[in-house]
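This document opens with one chain alone, in structure tokens, the form predicted on its own.
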Amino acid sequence: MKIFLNKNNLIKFIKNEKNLGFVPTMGSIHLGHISLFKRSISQCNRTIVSIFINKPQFNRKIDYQKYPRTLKKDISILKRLKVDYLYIPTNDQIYPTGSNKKIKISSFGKKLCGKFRPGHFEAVVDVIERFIKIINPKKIYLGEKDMQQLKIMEHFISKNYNKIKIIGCKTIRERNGIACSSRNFLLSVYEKKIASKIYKILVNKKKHLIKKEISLDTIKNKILKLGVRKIDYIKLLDVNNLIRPYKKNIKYRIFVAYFLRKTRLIDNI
């Protein structure tokens, strides 16, 4: 595996690369990224992960401040992957003259996770188009477990990148069910154990909910009662229906965000 410091060195290594696949990481990685290194690998010629801890898309200090840093962990399990080339720029590479305050994303950033976190996809798909420019893939990796994430670049790369696809990856979970993210090595046994309760009774009621047998209301205090100290939202939607051009098959997901503690997990089912 090649690893670049300077975005200059890497431009020019990569510029003839004809089917390069990319997955963006802001490390800590876990089963959730291999499985996208590893859907990469087996699709295209040659795969790059970049690491970069985006500080635009963290709405409190003290969140970016805590997120884990694992990176000789994460360089040693990409080597064992044979990924073939790891980025990992400073912030001035990435944000020379700062942030793209102007960025337009779908109306569905505002919704979900944007609501309760301003600016954080706008943060997203900036740093996102920041490293298109520099790498120029033909295909991006990213997990379902971030749905709401997942269609907003979806959306912006169609109507701004024709040439460039994004590939959807199903979410990788624990054995207790908890979906793989660098967030749960926050998490206490205790917490963890919660949030795997939380994860059974969504796929328990997900059923009843979309037949109306049961209330989104019954579930949340379901949730409430387990130790959960705030929920952001619980909502059944249709992720064909997020975006348009709209699909026509129905395909409901329950999306929820919740804290344990001042850890904020989130999820789609």
Ligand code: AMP
The other form holds:
Amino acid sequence: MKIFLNKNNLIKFIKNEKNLGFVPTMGSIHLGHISLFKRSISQCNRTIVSIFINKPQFNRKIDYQKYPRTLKKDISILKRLKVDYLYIPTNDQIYPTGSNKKIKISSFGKKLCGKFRPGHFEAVVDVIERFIKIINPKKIYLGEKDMQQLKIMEHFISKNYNKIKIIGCKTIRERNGIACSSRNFLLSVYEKKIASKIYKILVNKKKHLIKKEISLDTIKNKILKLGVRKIDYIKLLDVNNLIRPYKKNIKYRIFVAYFLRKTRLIDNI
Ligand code: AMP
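Next up, can you give the form predicted in complex with the ligand of this protein, since the form predicted on its own came first?
Let's see the whole complex now, leading with the same chain.
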């Protein structure tokens, strides 16, 4: 695996790549990321992974500071998987003149996490577009774990980059049901047990929710009783356009964002 810290070296080296798969990450590699790498390796001639903790997408400085960083371990995992290229840029290389405050994203960006994290999705789209300009990938691999991000990126790419394909990949879960996430490293054993119980409640109640045999408020109360500090949102939505369900046969998911102590977790089930 070739590691690039310098943007110009990377651009020169990959300029002739015709079928490059790109997996953007913020590091602290886990099985969710690994499934994306494997998918790209199986579908593309070469795979490039980036590790960059994108400061502008964090709403609170403390979350950025506390974000887990395990670079040495990440590199050894990526080497073992035979990823071709790893790009680890500095802030200055990505934002030589600051971030783009004028980025326009689809209206999905105003819902769910967008409501609670103003500017978050704009910052995500901004950084991915900056990577696109450097890397020029054929395919970009993103996880369904961050479904709203995936939908916003699909929309942005189809509007602005018709030669690039977004590949959405299934959520990978731990044995206890919780979605793999770098933020899980911040959870205690006890908090993980709570997160696992929440996952099970959502899985078990989903069909009753769809049939309106149980309300979201009842589920919310069950979750709060487990020791959750705050629920930002819990909603049943059509996964294809993230609007409220209006037909019986569309694909529903429960979207949830909640806090265990100071750690904010999101999932869609
Ligand atoms: P992150 O490093 O958290 O920014 O995530 C990088 C990419 O991995 C994003 O496209 C995420 O949606 C994806 N991802 C994170 N967790 C999972 C998971 N449990 N299963 C599948 N993809 C994931």
